[in-house]
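Only one chain comes next, encoded as structure tokens, the form predicted on its own.
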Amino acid sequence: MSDNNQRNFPLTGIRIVDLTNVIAGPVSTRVLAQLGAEVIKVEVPWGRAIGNIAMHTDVPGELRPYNKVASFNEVNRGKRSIAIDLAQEEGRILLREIISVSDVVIENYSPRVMGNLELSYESLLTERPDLIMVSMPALGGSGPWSSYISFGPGTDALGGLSDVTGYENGPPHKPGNYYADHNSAFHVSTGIVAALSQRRRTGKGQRMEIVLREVTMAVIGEQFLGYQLSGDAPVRMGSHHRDAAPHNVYPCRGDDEWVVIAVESDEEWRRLCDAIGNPNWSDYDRFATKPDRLDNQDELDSRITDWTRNQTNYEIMHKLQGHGVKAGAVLKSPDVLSDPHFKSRGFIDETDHEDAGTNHHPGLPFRLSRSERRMGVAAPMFAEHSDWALAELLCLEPSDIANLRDKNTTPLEPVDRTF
């Protein structure tokens, strides 16, 4: 990581103290680390990721399993790590010292935690008057539900996303991934960059709150607008669309192989018919116009399935794209990692981790023509940069560092803790 000051990264010179856990917060600081910020990951002394997981292993002879937690290593690439016990007063004092030489501190605890630790924004201003502090409560720091806690599935539900996710006439579904977390993460990184820009102009920091429930609601605004205009609440419709037909996921040759096809206009429908050889049924009056196709989607899907199931998803995608029809093969994780298009664009980020080995990750989904991105830097091992933080960053004496280690205030290995 020593090259950070020698290369053209947009956020070179910015230091961020990361107190976050799980997905949303760590992804946001991972993005900023890839843009050149120096991110110090402050870990709890007794485990990684969610609580006390991966302290032990069922694999005989396996060493340091806590450094092999896949979810942690994915979302913490490019960061430095120090473990600090914030339940100890010495730990809180140490964190304040790190914050005093940092630009941003970010946390995603429930709203009461930072105050209980005597680490409120107002108190931290004594260490760093222009500090930018980011909080990520699930439901907000104020309001009647501010003390409630939640993970992504809860905020998906409370933000309205789960209600519109699911099959027709079926129950709501959780989206397939940590949607609220990843969506929030990119909002957070954008907000931090905006706050840094304003501080550069005004010399003043600020407190920033980004609420997972609210950013979930923000990305489905058309659902709420549609209700206000029509008076009809949105309904679940699986992979169908209100204004496009055919619009679905279709089975292809092979085991669990699928392709997505989306047709919005009558012109696209004619191009689809040409691509599939203009079968007799393509001239049926009940498919002639978009309203007709919307009224007869089940039969239409059945007809198209008869065509798709005898070809591979890639064959169908290339054939339809050649006719100007929107289509995409449904790729599994192995397919995505080996995808030639991703490889040609240098999107896949490859890292070598001392304990976890070589891994491939999604890269940054944006590029800057005059700036570099930090690629190929693995997540840190547990407390890997403790000596750097204590001796180089804070210039503590060896005797003081030894005292902190003796008290397990800043352990170099996880402290086994029984909950």
The other form holds:
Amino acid sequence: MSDNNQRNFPLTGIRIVDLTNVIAGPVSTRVLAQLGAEVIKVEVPWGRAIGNIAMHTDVPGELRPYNKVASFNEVNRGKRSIAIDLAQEEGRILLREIISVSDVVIENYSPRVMGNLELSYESLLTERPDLIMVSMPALGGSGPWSSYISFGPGTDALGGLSDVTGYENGPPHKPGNYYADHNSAFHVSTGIVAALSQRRRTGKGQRMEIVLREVTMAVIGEQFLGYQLSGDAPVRMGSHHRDAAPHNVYPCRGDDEWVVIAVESDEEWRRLCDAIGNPNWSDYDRFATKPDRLDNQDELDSRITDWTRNQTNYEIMHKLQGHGVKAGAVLKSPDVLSDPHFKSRGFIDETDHEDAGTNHHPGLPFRLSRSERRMGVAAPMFAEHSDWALAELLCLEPSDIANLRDKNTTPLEPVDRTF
Amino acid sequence: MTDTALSGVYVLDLSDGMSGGYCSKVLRDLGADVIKIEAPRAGDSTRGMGPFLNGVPNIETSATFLYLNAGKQSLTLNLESDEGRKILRRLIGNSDVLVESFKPGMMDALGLGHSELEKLNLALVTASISYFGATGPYSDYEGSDLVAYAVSGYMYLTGDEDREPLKAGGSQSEYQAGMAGAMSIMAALTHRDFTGEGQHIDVSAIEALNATFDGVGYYSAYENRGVVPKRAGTRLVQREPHGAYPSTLLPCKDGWVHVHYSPSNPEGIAMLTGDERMESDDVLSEMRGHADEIDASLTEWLKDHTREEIQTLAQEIRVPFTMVQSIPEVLEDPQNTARGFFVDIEHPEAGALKYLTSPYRLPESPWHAVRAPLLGEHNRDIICGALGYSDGDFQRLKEANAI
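Just the form predicted on its own so far, so send over the form predicted together with its partner chain.
Now the complete complex, all chains and molecules, led by this one.
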């Protein structure tokens, strides 16, 4: 469609049918939409399925509250929307027709759902012999736990990441927020573009399964080999490092304000001492070499805290970086929004949405010198592209479209459904 | 040869450390040929990271190197020597992708910036991975995995509410930067397939971690409602009273489990615990608002059951509870065993170990187990074989410290 064809996006001309929900699947296709793919989000007819899980801005009594679900609007930027009732035979036929003119279909249902909807890969191949189909099961489509369900944080637990995250001597912990979901999203979007590149060469599509838990294990892969080689299971060590000190987060002036400092070599240590003003610690010798600093880490941390606690985190970051010491302020959401570095790189994506207003979102973490990125395009409103999909994409007659509307097969507003 | 997704894609990995290593590992897992270019003698810095065989430092037995570089070739090149740079330039002519992670500006200083290299190969895609990115007021700041957690905002969202922020386990900024590199390289290769032209990519690890907040309303919560998203222990950062709950870690008889509410069986927790309050409208209509009560009710039940019992009982009624497993446990669990996720690979110095396969085990692009290279193992193949230097030249390059 219009903006796709006229501009220099890497994935112009690729059409993706997105049947995914919650975070992992929608983020993977959001990335592809921002690289220029035409992503058609097929929504359930009764509203926005993500609603119960994440942050909202919707207020009862407002106009079209379903268009104001902040989380939905964030992970679906740049996509098109059609609502289809897949419980109806006509709805399933319609979806098959859309798939027949698409390159990729992606779903993150639990394993049996696609079969129940008569949308198995084998049956879709009759419509589109070179189709690429992606599923994202939590634990894998085979094996004794294949029927188990899990959300991202549960796969962190089962995959070992929670166990290596945590304070020293404390219990297992949770990294980030929906970390496993995002980690799998980028693996999925990368895999899709790779499969498309293979298809250009061979003409063959394929059915890809990318498993959330396996992606979690992949980003701690060194831990599995490290355990086998050394015989020691990894231990939780907070923000300390087994081979660097000082390496921690330190309190700064203000409420809940922090800075990290990461010193590895003795040379970096001397630069830190310079930056602090070469303090006359009576027992300075106890920190002279890396093994000394690792042995006396707690005292070292408390000395550094004495220095950090009366300055702001930004002051410390700039001062230490001026001496070539690795340091970083622990930024909060408003800090990132106003930070000159983030601003100058244009990382943060700003969207204007007819119902939800102006909002900011994380952008793409890379910039390409020749390809454009499709930033600044808001999420679609509910069923916003239904007319386009039926009339222009599928070339249906107006009478057929009217019939689909009458039966609520493809509603333009959410229809009632009790959960 | 079996076809793979990236058959015929040649990658030169000039990066040092984990981020570029993971980037080119993903490309290798998808079928690309990768040459890891390392500094002579010490090699890639991941060779010094360990953990090592029996805890003894050895550049050939570092877990971090062995994992990230399995299946790649190793070529040592001294880029500070004219001869070293000349060999690199010759390789560029036949390569599709170059990955590097020097501090921004360093490649230009070596005469190896993308604008120079594309004179040798217009189709070359160069990905530069750094912590702060190649532009902006902090682009010359020193970064590290820890610094990236902090500046990205990730750290403020990890840890207990009343304690200091916490980093994630492992080196997640490195992996996310590597992944953003692989994604953007695939986009650039697609652009190249249609236009014939390569390009330069600027990847920031800090941005890659911030990108993991998509869907959290990280900015809109603050801008629209004045709420600064903050770490919430093992619960999700969102804390509207009507939000779904639980999603947290709780202790049980033999360890910890991750408990999560079930969209398909909201009464499931009441069924497990026998606590009728857990299926009352009062609790179900405002789950996050009752988080402490839900935790207490669950903890009472969990303490009498093992992780495995809990997972089995809950999953039978479609309640997504999962075990917290340690690294040794994950290596041996029945799901990984049945799916063959770990495979034995023999290495001349590290011995036989169980390696992860890959998230990319695709029907049209099979994954092959190959060990990591010894330092400079492929020097002769590449320099004499592919580039056609003589044995005498090879000796001379060694003596001149170019390789």
